[in-house]
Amino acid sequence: MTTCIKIAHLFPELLNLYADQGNLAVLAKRAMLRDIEVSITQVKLGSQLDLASIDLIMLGGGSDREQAVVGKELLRYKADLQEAVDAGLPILAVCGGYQLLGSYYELANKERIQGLSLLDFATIAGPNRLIGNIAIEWLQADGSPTGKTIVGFENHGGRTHHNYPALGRVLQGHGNNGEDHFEGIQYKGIVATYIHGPLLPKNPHIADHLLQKALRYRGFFEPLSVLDDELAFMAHNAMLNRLGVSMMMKEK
């Protein structure tokens, strides 16, 4: 497969709270794999953003006042994000990203952080954190099981309640809230997670879904070539078993 996919990692020098950035290296590392070429953008503060042309946004996650600066300059944005979203552009957002999809992150001081209202809801914070490794079952987005996991390391404090498609069933761990055992979306190209980790070195079927929605995206529609995951899959299911999670990932 011969084409180029373009990637525009949102603010790379404020959101890259536990290693979000492994994602963009992991998504290019199994383009190039692929002979897809991949032209990565880093958009920073005061930079443009030109949407028209990228096939693909990643958003990571940063601390409170990180994600209240970045929530700010992307309001500028807020049109044609919208736009983009409802015409399916792919998104990874990872925990402070997935949050500011939304309308607001209320923190336990009652200020709010506000979001890009791209999606219907809003985070509020809880009395604790979130904290520890995670695995989830992957569902389809009709809410059917795709009969594989994710797995990943979560640490939030804001507690997310949607009526969106989830990404997973919690298998252990503790997702959106705590509460209703999901974790994450899938809205269109959306893919919104509170995994890090960061996500996609332990889930290369994560990664090349989202390279097959960037592909589809641009306009190509052949599938992707199958790629050796042998030791991607064995750090996979070391941390299934640490957890106790019997559902064990094989290569494709």
Contents of the next structure:
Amino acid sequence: MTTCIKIAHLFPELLNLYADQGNLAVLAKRAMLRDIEVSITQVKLGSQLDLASIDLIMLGGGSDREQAVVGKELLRYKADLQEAVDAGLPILAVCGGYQLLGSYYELANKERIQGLSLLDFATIAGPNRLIGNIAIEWLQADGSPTGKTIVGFENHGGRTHHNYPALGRVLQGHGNNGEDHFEGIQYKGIVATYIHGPLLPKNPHIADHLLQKALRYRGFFEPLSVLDDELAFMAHNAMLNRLGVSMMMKEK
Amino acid sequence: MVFKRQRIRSTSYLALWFGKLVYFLLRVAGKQGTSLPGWLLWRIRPSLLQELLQQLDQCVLVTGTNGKTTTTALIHAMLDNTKDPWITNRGGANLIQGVLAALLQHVSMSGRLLAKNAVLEVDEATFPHVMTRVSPTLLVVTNILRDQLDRYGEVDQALTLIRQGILLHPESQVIVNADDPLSASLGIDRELTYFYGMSVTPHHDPNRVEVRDGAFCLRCGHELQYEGFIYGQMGYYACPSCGFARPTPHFTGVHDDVKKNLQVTETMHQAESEVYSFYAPMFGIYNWYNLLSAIAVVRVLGSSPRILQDRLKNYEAPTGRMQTFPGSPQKILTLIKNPTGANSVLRAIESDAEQKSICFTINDDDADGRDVSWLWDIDLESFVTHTICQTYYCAGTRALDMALRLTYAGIRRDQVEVIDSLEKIDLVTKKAQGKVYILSTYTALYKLAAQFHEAQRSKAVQRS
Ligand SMILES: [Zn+2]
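Condition change, the form predicted alone to the form predicted together with its partner chain:
Entire complex below, previous chain first.
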């Protein structure tokens, strides 16, 4: 029987701020190269989200206005989403998508964009936007280092504080809030981050991490075969170099 | 009758002379086209902008998100003549300092503008500053397409700024793009407004996944329905909910690829229509839009098509707007700065059946946009299924990001070649067969243009 996973891209018509189709292209290509079938469903506003058939959710970022629309729309599914998250459904949430997982995003004018409260944290707008290239050290869920880095671009006004395991430790850049030197969240199946660029092309190890999670969620446990990622790591290392980060990624 | 000032205020003389001195010194130092004197004047004497603009008899403003530079150059080429010179700001110097620098070159020491007409390209953010200081004879909006900056919601912002500027001057004539729902919304139900649009067989290719930011009705928020797309959000649209729809153009263009001409059907005065055609050697649908809007401008100003056809023959493309450098291989340099612009350039390249390579030169300085996410919004996937390129070269600070993007679009790794410095582009692309299209972001563009000019010059010297 062929190995097959289903990815849901939530509201691509609204949450398309940071070229998230780039992330999907990477997931699909890397699966295809391993003879894993991938189907990507675009869930648009007003259409039905059938969580039972989904193995991975991609939730991108949009403007504040669009984020509010999506937050409202997704509230219908809150109970189902919570159940799926608890069961380990992999979710890649970037920027606005990250903020939506929490309880709210408070704007500068104190207005609150309601989140889904799938996780217990909140985001509050800071006085300025945190913008620029970023490099972090990827951490294990227990907080110990993986020896691998993640690079990309961040651009967010919100400051997020939380008590979950972070995706990584900031080597260069701002991260969750520009204060505690942590970036993102890793919790059960969730990978949430402010890093885009998009995230996955230059970080193929994170793409594989997500694919592996999705496969396990579907019930496939074979390890992923190794791909030729020379170009991806050249681009990855060029960014580390530019940021003056000495830790280098080696090809697997 | 409005009092028309003939010269600047006496209190502005010192600033003007200082500006002219700086301009003169820069010229002596061999620097041209810099807007430094304009920048200084705006700092020390901001009222000069108004004092100069108000001396104009005819003032044409060109704004919008894409195509301003080419459109301005086309209008200038069709209007400027020795008897009646037109002032313009060349090469995309579309901020206040660029406008001031252009005017400064035509002011006498006594503060009188020596040329009385101007066609000025104005950046969306600069637009309100200019509109509060002058009542333009005519104003043309090229289009309002998604820019990399929209990532901060600036499309809405640009639209708002342009709308507010237009509202200040109900007496000005306005020309807008009927095919772009965002631009068209600026002109609907407005007096003294003319629309232009293309009559083409619109594509209905389900494989094209371009960004369509204008796809929602500005009046009621409902999703617009399209009978066909032309490019970006442009096409034949209508709102099923409130009736907002593409207005009937006063200037309709049909482009003939083979004859390389643009036929225009003009119905400015309802009664009868007039048909004339222009030789249009430039290619790419976006360039035909630029030409069509430029023709609409000069026709509304009252020039005859005959004169315009003649003057257009002397038109040269501005830097990086499909600028051709002869040689072997021939190089064609073009600016890309956002997905919609890049997609339309790629469409133009698709229509070229000859042997070709592409060199993407991607920098990430402030003027380019530091975030290169937009590379992933370019519809390369459909490009590679529609055309064949020999080699894809990648240069600039983000050459590797671009190379990676290309391989994910299905291009073989051995077809992608990374060039590690801009200086080497000339040498490395020597081996390319056919043409090389060079698609460059802003900060690399002028360096490359200078480099290619220099290479041509030294070759000419060798030959003689
Ligand atoms: Zn409507």
